[in-house]
Structure formats: structure tokens, C-alpha cells
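Given next, in C-alpha cells, is a single chain: the form predicted alone.
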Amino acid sequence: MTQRRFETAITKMFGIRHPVLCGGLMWLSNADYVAAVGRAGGLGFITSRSFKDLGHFRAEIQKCRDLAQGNPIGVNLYMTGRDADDSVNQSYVDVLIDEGVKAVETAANTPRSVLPRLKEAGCTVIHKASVVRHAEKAVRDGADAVVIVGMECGGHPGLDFIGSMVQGAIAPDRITVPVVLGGGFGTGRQLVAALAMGAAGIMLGTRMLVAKEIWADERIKQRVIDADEGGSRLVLSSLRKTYRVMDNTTARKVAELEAAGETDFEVYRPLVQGSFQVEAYESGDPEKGLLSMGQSAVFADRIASVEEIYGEIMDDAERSLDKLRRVTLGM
């Protein structure tokens, strides 16, 4: 078990050993993975929308709680702002409150519609946003902490395309609650840099795709390992649905449609529907579907357990601190 080396507002807020969170990974953040993150000293989030009904969602929380051995676990809620989706999220809230989950990650639109019930139940809510101004709105609405993800992130980096280094330098000064930085993070030296900029921790996504506890076929993991910092591409920006994904056959077909000026989303749907992602993870076909992957794939050099990945990151952080001390002292 990797020992505690940093104490920040985030480690105190969530009762974890390390200021390293693992954001919800659609289809992949299940009980085995999230519990492993908790045992490793971090905090992960079960993605509520990964399960076909509320019964399966509840069962996954119960399994995760048992596997976590008393360590904190969380749930991710994706906020689209659409009335129908908000109703579904309220049902997820019913379940997570009933099951005693206290850590909730919200993403995309403001969590305003679910915050009152979550706060009344004693939950701590961390909201994930792609730009500082959206994070500020979530704080005004009542979020307890925020994650700012730069354009390097896998999945949806928003429309502003601002990198983590710039946002990391301005967010802690502008936001009154603890700030976590995400998007391109995967090393301990980046953790040290984030803390130096005033953040309270970092969030991992792509870096964890090669964890043993992630259920995806190993051929998908190998594709992540083989990728360098340029192995992803942005698609769907022309439709204002920007998505950073693995640079595969499907992504290139989508890019060709965009280059041809196609604006009808229904033309894209046969390529981008979520069921193809599930099929790819199950079959091991890395060319099928739009598979979320950010630039931090460059740090994913082998398949390893969550505990091993956390250990590597914390050891790297320690070495980076030593290097910083030598530089500071002119040694």
C-alpha cells in the first residue's frame, strides 16, 4: 500500500490517502475498477449511465462498496440539461442516496437540478468542467469542489480548446472551492506541478485505461499502450460536439464527413452510437466506434494494476520533489 505523501483540501474532503482522483469512464467505470481505486488510496466514480437499468446500477454500487473494504467510492452523473435526462438523473440520485454513497462527480452542464437533494443527504459534489467559467457557475450553484479538464483530455474537452497548463494557473485564483486539474495528466511530476499551481489534486482518465481492473479487452489496452501523445484526434467539432478519441478507422471516417461539410447528425449516427464502443471493448476491435482517449496515453506504457499505477505516480512525485529541491538549492 502506497503511503500518504500529500495532504490537501481534496484528500481531507473525501477522506483519501492521495490527491489523485479517477474520473468516470463511460462503460468502463464499474465496481471492480472503482473499488480498486479506493483501495489504492484514490477516489473513483461508477458511471451511472453505463448500466441498463436502476437494478443493475444499485447492484454495482453494492458490489463496489463490498470490494472497496471501507474505502470511499463515488458515482458519476452526466448532466445534459435535457428534461428527460434530468428525470433519469433524479432516479440515480434516489439509488445512490439510498445506498449511502457520499461522493458524487457531476459532469457537463451545471448540477443545479440535483444539488439540493445531494447536499441534504450529506453528499460531497465535485463538478467536472472544461473551462473555468463553467466551473465558476457550478460553484455558484453549490458544488463543493471542481475539476477543470484541459483540451488534452479524452472524451469531451468542450469548445474552447484551452490547455491544462493555462487553466491550472488561473483556476485556483478564480475559484473559491478546491480545484482538481485533469486533461493530459498521468505522472507524479504533473501532480507536483498541479499542487505548485495551487490545485488540490489531479484527475486521471486515459492513463487508467490500461489498468488490469478495467474490463476492456487487452487488445484495446495494447492500442492505448502503442499510442504516443499524437495518437488521438478531435472529431465532431463542426457539430459543436467535440470529442477526443483514439485515432482509428471510425474516427477517420467521421473526420472525412466533417471535411466534406456534412452537418446532419443522423449521417454520423451509424458511426458514433455508444453501442459500438461497448462492442469494441468486448471484442477487442480498436477500429470500431469512437473510443475516448486523451493525450496522456503516452504515459500508459504497460498493463498494470490500479495499485501499481498509483504507486508509480506517487514515486514519480517524490523523485520530482527531490529534483525540485536540488534545483532550488542550486545543487
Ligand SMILES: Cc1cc2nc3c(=O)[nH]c(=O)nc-3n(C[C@H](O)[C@H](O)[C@H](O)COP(=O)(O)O)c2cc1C
Second form
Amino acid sequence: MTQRRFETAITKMFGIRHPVLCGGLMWLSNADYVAAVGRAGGLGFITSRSFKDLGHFRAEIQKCRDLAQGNPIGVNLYMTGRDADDSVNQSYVDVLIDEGVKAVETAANTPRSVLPRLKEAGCTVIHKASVVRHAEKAVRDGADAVVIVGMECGGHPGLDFIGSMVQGAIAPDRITVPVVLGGGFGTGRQLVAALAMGAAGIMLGTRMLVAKEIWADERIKQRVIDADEGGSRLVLSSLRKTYRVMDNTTARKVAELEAAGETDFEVYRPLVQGSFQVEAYESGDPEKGLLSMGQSAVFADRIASVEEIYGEIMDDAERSLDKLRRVTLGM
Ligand SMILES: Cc1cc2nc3c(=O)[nH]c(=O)nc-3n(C[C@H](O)[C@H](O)[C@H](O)COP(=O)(O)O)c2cc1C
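Got the form predicted alone; could you also share the form predicted together with the ligand?
The next block holds the full complex; its first chain is the one shown before.
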């Protein structure tokens, strides 16, 4: 077990050992993974949308709770702002409250519609936004904490393209609740930098794609290992649906269509439908579909357990604190 080195508003808020959260990963953050993150001293989030019905979602939470050995587990809710999705999210809320889940990560649009019920049930809600002003809105709506993800992140970096370093330096002063930084993180030295900027923790996504507990085929993990900081590509910005993904054949085809001025999403749909991601993760074909992956793939250098990855990050944090002490003493 990796020794506790930091106590922050986030470790206290969620009752965890390390200020390192692992954001929801569509199709991938299931019971095995989220429980492993909990046992390693962090907090992970099961992606509610990854399961075919509410029964499977409930069973996954129950399995996760059993595997987590008393450590906290969380659920991710993706807020699209559309009425139909909101009603589905209300059903996920019914289940997660019923199953006693106490940590919820909301993402994208404001969590306003689910917050009253979550708060009444004693849940702690951390809202993930790609810019500070959206995070501020979620705080006004009642979020307990926020994650700000910079444009380095895998998945949806929003439309403003502001990096983590700039957002990290402004967010903790502007936001009245604990701030976690995400987007491009994967090392302990970055954790120390985030804490120095006033954040209460970091969030990982891409770095964890090579975890043993992630069920995807090893060829997908190998592709992440092979990628460096330039191995991702931003696509669909021209349709205001920006995605940062693995730079694969599909991503390049999408980029070509965008460069040719195509604006009809239906033309893109046969390339980008979500089910291709499952096929890629199952088959190990890294060229299939748009596969979320960020610049922090550069830090993923081998397949390792969640516990080992957390250990590496906390050891690196310790070393960088030592370096900092030497610098401040002028040695
Ligand atoms: C494969 C993958 C799938 C993701 N799926 C989701 C998701 O379903 N919901 C969500 O809120 N965030 C999702 N994210 C974003 C992560 O939770 C996290 O915010 C992000 O990966 C952090 O940036 P990083 O990739 O630079 O570590 C996903 C990221 C990746 C890499």
C-alpha cells in the first residue's frame, strides 16, 4: 500500500488516501477498475452510460462495492443538457442513491437537475468542466468541488482550448470550492505543481488506460504506450464537438473531411459511432473508431496495476518535493 503523503480538501472530502482521482472512462471504468482505484487510495467513477440497462448498472455498482474492500467508489453522470438524457440520468441517480454510492462526478453541462436529489441523499458531487467559467456556474448551482480539465485531456476538451497550466494558476483563486486539475496529468511532479498552484488534487484519464484492471485488449494498451505527447489529435472542432483522440486512421479520415469543409454530422456518423470503440477495445484494433486519448499518453510506458501506477506517481511526487526543497534552500 502506497503511503499517504498529502492531505488536502479533496482527500478529506472523499475520505481517500491520495489526492488523485480517476475520471470516468466510457466503456472502460467498470467495477474492476474503479474498485482497484479505491484500493490504491484514489477515487474512480463508474460511467453510468456504459451499461445496457439499469439492472446491469446496479449489478456493476454492487460488484464494485464488494471489490473495493470498504474504500469509496464513485459514479460518473454525463450531463448533455438534453431532456431525454436528463430523464435517463434521473434513473441512474435513483439506482446510485439506492445502492449507497456517495461520490458522484458530473461532466459537461451543469448538474443542476440532479443536484438536489444527490445532496439530499448525502452524496458529494464534483463537477468536471473544461473552462473556469463553466465550473463557476456549477458551483453556483451547488457542486461541492470541481475538476477543471485543460485542452491536453483525452475525450472532450471543450471549445476554448485553454491548457491546464494556465487554468491551474487562475482557478483556485476564482473558485470557492476545492479545485482538482485534469488534462495532461500523469506524474507526481505534476501533482506537486498542481498543489503548489492551489489545487486540491489531480484527475487522471489517459494515464490509466494501460492499467492491468482496464479490460481493453493489450494491443490498445500497447498503442497508448507507443504514443508520445504528440500521439493524439483534436477532431470535430469544426462541428463544435471537439474530441481529443488517438491519432489513428479513423481520426485522420475525420480530419480530412473537416479540412474539406464537411459540416453534416451524418457524413461523419459511419466513422465515429460509439459502438466502434467497444469493438476496438474488444478486438484490439486501434484503427477502429475515435478512441479518446490525451497528451499524457507519453507517461504511460508499460502495463502495470493501478496500485503500481499510484505508487510510481506518489514516489515521483516525493522526489520532486525533495528537488523543490533543495531549490528553496539554494543547494
Ligand atoms: C478513453 C477515455 C474515455 C473517457 N470517457 C469519459 C466519460 O465517459 N465521461 C467523462 O466525464 N469523461 C470521460 N473521459 C475524460 C476523463 O474522465 C478525464 O477527465 C480525462 O481523461 C483527463 O485528462 P487526461 O486524459 O489528460 O488524463 C474519458 C477519457 C478517456 C481517455
